[in-house]
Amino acid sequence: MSTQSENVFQAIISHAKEYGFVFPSSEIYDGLSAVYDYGPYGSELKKNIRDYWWKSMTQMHENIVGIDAAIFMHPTTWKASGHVDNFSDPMIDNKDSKKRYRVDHLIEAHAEKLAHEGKKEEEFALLKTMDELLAKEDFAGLKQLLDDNKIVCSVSGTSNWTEIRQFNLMFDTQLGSVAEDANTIYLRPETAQGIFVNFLNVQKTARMKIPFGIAQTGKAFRNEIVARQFIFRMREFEQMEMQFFVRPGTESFWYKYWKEARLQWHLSLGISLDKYRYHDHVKLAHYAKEACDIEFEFPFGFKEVEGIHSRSDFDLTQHQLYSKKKMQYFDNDIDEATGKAYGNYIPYVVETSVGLDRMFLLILSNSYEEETITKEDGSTDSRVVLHIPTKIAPNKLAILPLTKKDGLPELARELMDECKPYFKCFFEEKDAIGKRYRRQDAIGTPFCVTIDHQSLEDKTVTIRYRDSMLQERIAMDKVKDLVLSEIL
């Protein structure tokens, strides 16, 4: 990461605490490593963007429904998922600072340094190899790797390194009053299995027929070696996915749709497409047939926000294997090369999944901006502003009376109440009308009203767009429906 993106993040970051968005958590007992707190604006943002996705999901889709699995499940499903013996990353150890890192970060963050020195075709090579030995859990190789690009610890500055393992990632538990008669259960290390073992449910009781999708956000664990990049990697984080079941032999058509559907609701936020890039794998899980990476040019470099992959029928399969109770879904379709009905199998599937807080991250990294304005007089000023779309903004409509006096104040309140069903407003009335206003920008409200002594005349009031800083002068009982105007 260069230093001028460097200090953007750091600036970002400070501007989260600052003005509400996330805050370390617990942070009066010095905080916790990876774990952060949503505040007032953040919890508000995080929802919104949630509610955006489940309604492309769910309400724009009549053969995608939603559910809401528990966080804890029965102990074999993460053996049959393959969590239990192959849920893991390989790690290394600096002997002399004791430090531990994730072989993958280190090479990447190597990479990245040879392409701020315009060393792209060197940058290239060194990803391409490391994903070919991850590929084939080289481990040898990569310590290699390591050794050949001379890639040091941060805190020694030394490669005197340990040999590489692996790290299983799932945090564990026990259920059960007596200790002595406890079960060991896991906190889900991903929401997709709750909606696999549910695949039977749900489609009986939505009568769901092929191809069709099952939504559902959720908290996830996982017990990162190294959590790192503020909430961009978290050991307790929460996603948004989606599992499609379709046909088989048709899992590649609706893995191209997906791979472009979801691009298309990034962009829909109006978010440059320059922002973004595909990342086809190179390592498949065993039971993938292909996938991909949705990435986001953050300031710390393209990094994964989304992910789409085709998996096979290896999850209902497994699931079957294990519980012995049948999967199987009976497609009385007829297939038009054999002039009979397809009968049973079982479904293949496409997934998609949003890391929820990271795509919270990149639309504060995407709004965030230092601005310089030139007065009229030519002097200049400076404010702080989140270009958050309108759409997920936390608030949609801050309502300023000029003054505390002179009934300014209860006219305010009227447009208030009129507003506040339909979307969510803010209502203040201290400190000077510019000071208000720069608050607002920064916590990315789109759309100021002024009360003033004319409003109470004519009732109309000044409306100031965040982005323009334009002001102009619009009805009263104008204002609901130009802001829902924009958020619908």
The other form holds:
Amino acid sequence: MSTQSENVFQAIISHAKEYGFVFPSSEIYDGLSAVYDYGPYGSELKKNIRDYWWKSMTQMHENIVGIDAAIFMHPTTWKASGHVDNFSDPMIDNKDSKKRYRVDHLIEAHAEKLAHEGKKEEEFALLKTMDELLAKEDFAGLKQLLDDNKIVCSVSGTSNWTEIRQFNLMFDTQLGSVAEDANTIYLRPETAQGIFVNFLNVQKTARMKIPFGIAQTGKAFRNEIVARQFIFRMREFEQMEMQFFVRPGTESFWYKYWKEARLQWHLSLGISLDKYRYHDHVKLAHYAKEACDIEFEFPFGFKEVEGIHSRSDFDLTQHQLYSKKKMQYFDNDIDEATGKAYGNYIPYVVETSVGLDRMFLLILSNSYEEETITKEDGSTDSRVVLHIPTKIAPNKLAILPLTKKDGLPELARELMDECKPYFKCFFEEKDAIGKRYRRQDAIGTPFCVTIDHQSLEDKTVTIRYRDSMLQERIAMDKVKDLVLSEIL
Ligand code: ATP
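Return the structure block for the form predicted in complex with adenosine-5'-triphosphate (ATP); the form predicted on its own was the one displayed.
Next comes the full complex, this chain leading.
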């Protein structure tokens, strides 16, 4: 990361803390590595992102329904899904610094260095070789790749590496009292399995016909070894996942459909296309047919925010095998080729999986601006503003009586009472108006309304727009509809 990007990133982290978006977990005890708490504005923003996703999936698609499955699941779930045996990352330790790294991260960081030096071809070749070796789980080859590229530990500066080995990322705990017949269970490392095991419950009770989807948001836990970059990689995080069940043979069509639809969802928040790119996977999980990441340009470079995976019938087949319960769907549509109903089959699945916390960081990174303002007299001023998309901003409207007296707060309260059932409003009567505007800019409030003495006479108010800082006088009874028209 360049020094400038590093500075921007650090400024975003400080801003998030100072303005009540994100705090280190249990900070009074010096925090817990890679675990964070969301503050008053952070929890609003996070909820709004979740709601926006939920609405776009379940309300805007008649063939997608939601569930809310438990975090704990029967331990066999994770045997069937392959997580007990395969959910691990190749790790390596530096013997001098005792620092532990994920091997793919070490190589990716080196590739990024090559890219900065303009060695694009070498960068691509390195990443391609890495993907191939990872796919074959060829650890000796990966170690050789580290040596060939003279990749060293950033702390010790040496290449005195241990062997590469796998490290399982699932947290486990005990169900029931330990004295009794204790049973190891896991904190779910993804929300998807709660959807697969409920596939028939949902299909039958909601009377869904293929193709259809099941959406879920919720916590997931991974014992990430290299947990850094703030809320980008956490040990406790939240996912927003949707599994779309399709007729075998149509999965490629639906994979393309969701790959495009999910990018459009990101763009619908007004984020520019050049901040995004797709990364098609070369290394595919053994069951996957196609997979890609949607990457966003964070201050520390392009990184995954969402995965789109065509998972074949792997998960349902595995659960059928382990549970001995049929996971089939009966399709009574007529196959034109044979003239008969498609009949019984295990559906194929295309999944979309986006991290809520990563999406939150994306919004913060994209919104944060340290702006220099040139005034009419030529002098300059500055402000920090979060250009959070209006639809998901923590507060939509700040209502600010100019002074605390002369009946201005009372009139302002009337507007507050009118608007607050519809969207989140904020009321403040302390401090100079300029200072109050700056505070609202810093938490991303798109509209501020000031009530002054003229408001008492003609029931007009001054509305100020966060991004342009333009102000105009409008009738007080138009405020609610103006804000509503921007958030739907
Ligand atoms: P990565 O390669 O970054 O570890 P992944 O490919 O393992 O991610 P998936 O298993 O596809 O991630 O999970 C889907 C989404 O969940 C990711 O795109 C990301 O947004 C989010 N996610 C995964 N791991 C974490 C984490 N440790 N902290 C925060 N979000 C995460």
